[in-house]
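Only one chain comes next, encoded as structure tokens, the form predicted alone.
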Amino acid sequence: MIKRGALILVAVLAVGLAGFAAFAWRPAIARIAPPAASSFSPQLVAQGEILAGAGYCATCHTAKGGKPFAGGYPMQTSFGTIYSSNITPDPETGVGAWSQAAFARAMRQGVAQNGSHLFPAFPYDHFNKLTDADIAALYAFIMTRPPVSAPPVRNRLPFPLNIRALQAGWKLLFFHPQPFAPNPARGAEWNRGAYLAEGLSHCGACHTPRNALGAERKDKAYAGAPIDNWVAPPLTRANPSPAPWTEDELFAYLRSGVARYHGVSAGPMAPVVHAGLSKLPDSDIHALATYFGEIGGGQAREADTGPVVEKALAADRLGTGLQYDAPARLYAAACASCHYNNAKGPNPLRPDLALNSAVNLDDPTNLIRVTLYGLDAKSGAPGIVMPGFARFSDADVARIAAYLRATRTTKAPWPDLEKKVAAIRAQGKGKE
């Protein structure tokens, strides 16, 4: 009895698996000789160089110290380390041998050409939202890169995570496919900003929790998340920053890094200014600022942006003459000197921290790591550096976080802020 029980929970388990497998399979599709850079069009190259910044391919798909668009790039989830793939035109490494067809498959279905499935890391959640027009401009872009050979390399992830068969039922539960669709009750600039931040730019891929299988969290999104060991705030009206994100805020942020309001980017999101947006049109980023600032409520609150300023440049002035604080007088040792304002305004090339989100955020991560580490000429108003104080202990760094919590919030105290330095610490400056 027990031996037919056992055939049988055998037979279930085979026809189970051999379903599975027939529901997983996907048919690869025939490889192409490499198309000449000449069968496409110089103003439809072009319009793939711009896509191709706005969704980040060079920022994902380049190792560091690595040549453009091979590959290797770290990408670490909770479940292991994933490598970005080779998307460079070498028909043996890279995606030369895909026709237009495997390219737009593996965008809109996360499926590559051979026929296995892509890990989400890759953001076939979002590009699938893309015309056929941008989705044909982007290969034309990829296919007239310079090839180069360059192996994947192997992913970190532990068996079964690393059977790619398995994302099949990962795209069952949380992978449904839409083309984008405008509201018709927006406008057209609107309607252009949610194409671009739902889809090509995939914002919600880093300002969105995500769920215990790594999927988006739809009922939260873009309610801010951690990413590579930084925090992406909030970009709906639970953001904390005192001073409201209005259209002109969000602009002057996308455009140039530079918010008179709001400080500079850093941490994952500087190349995402720099690098990413730098070649769309004003429009595209007025439209962008658009989306956003309805999101997240800004224009409602444009009226509040005055008092706000005029209490962060008042909290400026406190401490200035406690010697006898400790705390007080570290900060006025190594920060104030930069970041003080007058009564004239803040001046968006020395952030008034009353008004900066890191240290109006819950988790203190952001201020940390930049006050650790601080920001390259690279980072936040270009040219511009600001030093980071390393040298300093883990308990200097925690009272200067203190502090600023303390005087230029009314939100309560962060906890244990000596041991989430120390931990800050031990990860090392990571990808900024």
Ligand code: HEC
Second form
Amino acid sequence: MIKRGALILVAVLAVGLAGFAAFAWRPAIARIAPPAASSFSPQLVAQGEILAGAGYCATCHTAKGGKPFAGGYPMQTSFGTIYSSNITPDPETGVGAWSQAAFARAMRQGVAQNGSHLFPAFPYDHFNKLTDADIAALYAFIMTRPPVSAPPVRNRLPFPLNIRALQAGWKLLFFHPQPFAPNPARGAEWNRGAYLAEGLSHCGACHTPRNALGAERKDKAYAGAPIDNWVAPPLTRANPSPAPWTEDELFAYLRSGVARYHGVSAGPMAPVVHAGLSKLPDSDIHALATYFGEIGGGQAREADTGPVVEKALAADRLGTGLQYDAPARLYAAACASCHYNNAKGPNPLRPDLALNSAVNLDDPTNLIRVTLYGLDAKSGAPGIVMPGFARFSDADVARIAAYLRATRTTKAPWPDLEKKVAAIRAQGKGKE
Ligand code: HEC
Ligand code: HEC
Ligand code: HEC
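So that was the form predicted alone. Now I'd like the form predicted in complex with this ligand, please.
Up next: the whole complex, starting with the chain shown before.
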């Protein structure tokens, strides 16, 4: 009896496995001779360049010190390290032999030219929204880059996560590709913003929390999430900045990296602004601002700005050395020489800390990172730096954070700050 039961089990498993294999199987798409660069119109290539910027292709597909688009950039996921591919038109190690149909299938379905499934570290879960015209322009741009021979770097994923066919199961659960569907209840500008945010510029890839299997939680779109040892704040009504994210503030932040009442784009947000969105026309940045001005409810709260800013400026005056307790002195010595504001209003180049998300988030990570490591010339306002305070002890960095939280906000104190500082110091400065 036992033997027969075992046989049935094996048979069921075999049928299941065969069924899954059939389900997971995708055909290869025939290889082509690399198309001549002259076969693409210069206008199409130029359009593709702008789109490639807005999709951050170079940020993920260029290794530190490596040739542009030649891949090998490591992506740390909670499952292991995945290396990006060489997407230069080298026929052997890149995508030179990929037809436009093969490229479109990769972008929309996460399937490579040879039929193997790609990992969603490649944001095809957003790129599937792209129009045919945008895919054609991206293809023209990619196929006209200088080819680079760079063999793939082996991923570091534990068995069985390294089996590509299993991605078909992940897709079955979490991936439902659909072309972008405009919302008829909204205007053209809002819909353009939605198309960019949800598709090409995949804002949710960082700002939306993920489930245990690494899929974005659609029920928590833009609710804020940890990313690369930083926190991407919520872009919803849960955003903790006291000042509303109006369309004007969003436009300034996304266009220049600095918003007067909010602060600067630091960490992984810096390349989004300065490398990613920078070639998009102002009209597209306005479209993104319209979309998030509604999602975050900031545009509707525009009138709150004046009173909230008044309050913040008052808190700052209180902090600049009038209170002779030890943390206030530490703050005055380390930070207040730059982070003070006069009664006229915040100086956008020295973010007002009472208004800054770093001080208002439930998680102190961003504030601790900025305090320890400062901000380089590429973050925030181009060319403007903030020195780091890595020489301060964990206790002193924690003291400054606790002081800012207590004097600049009405929010609950952060627990275990000193331990958190030590943990962030141990992670190191990281990529920026
Ligand atoms: C967030 C990081 C990230 C961004 C942004 C990104 N990619 Fe990728 N891409 C990857 C990773 C990682 C892989 C490899 C996935 C794998 O091995 O399964 C990949 C794979 C690919 C592939 C398949 C290549 C092959 O040989 O299988 C193509 C094509 C591609 N990307 C094109 C693009 C284009 C075009 C853009 C910009 C519009 C882009 N990628 C933006 C991370 C990214
Ligand atoms: C690679 C990850 C990543 C992507 C992609 C990304 N962001 Fe961010 N974003 C972050 C991080 C991290 C921060 C926090 C930066 C800081 O503290 O200065 C941030 C900050 C922001 C802020 C400021 C929030 C605040 O309260 O201070 C806004 C607004 C924002 N992002 C909008 C966007 C939009 C719109 C997109 C898409 C066009 C986008 N982000 C794409 C990671 C990302
Ligand atoms: C020498 C001047 C200077 C000092 C001292 C200084 N900062 Fe800054 N800080 C800046 C500048 C300038 C920026 C904006 C940088 C940019 O635009 O890239 C900034 C930005 C910030 C931000 C905003 C980050 C964001 O994402 O919006 C925070 C938070 C911050 N500083 C905290 C501190 C703290 C805490 C101290 C003291 C330990 C401190 N700063 C000391 C000049 C300074």
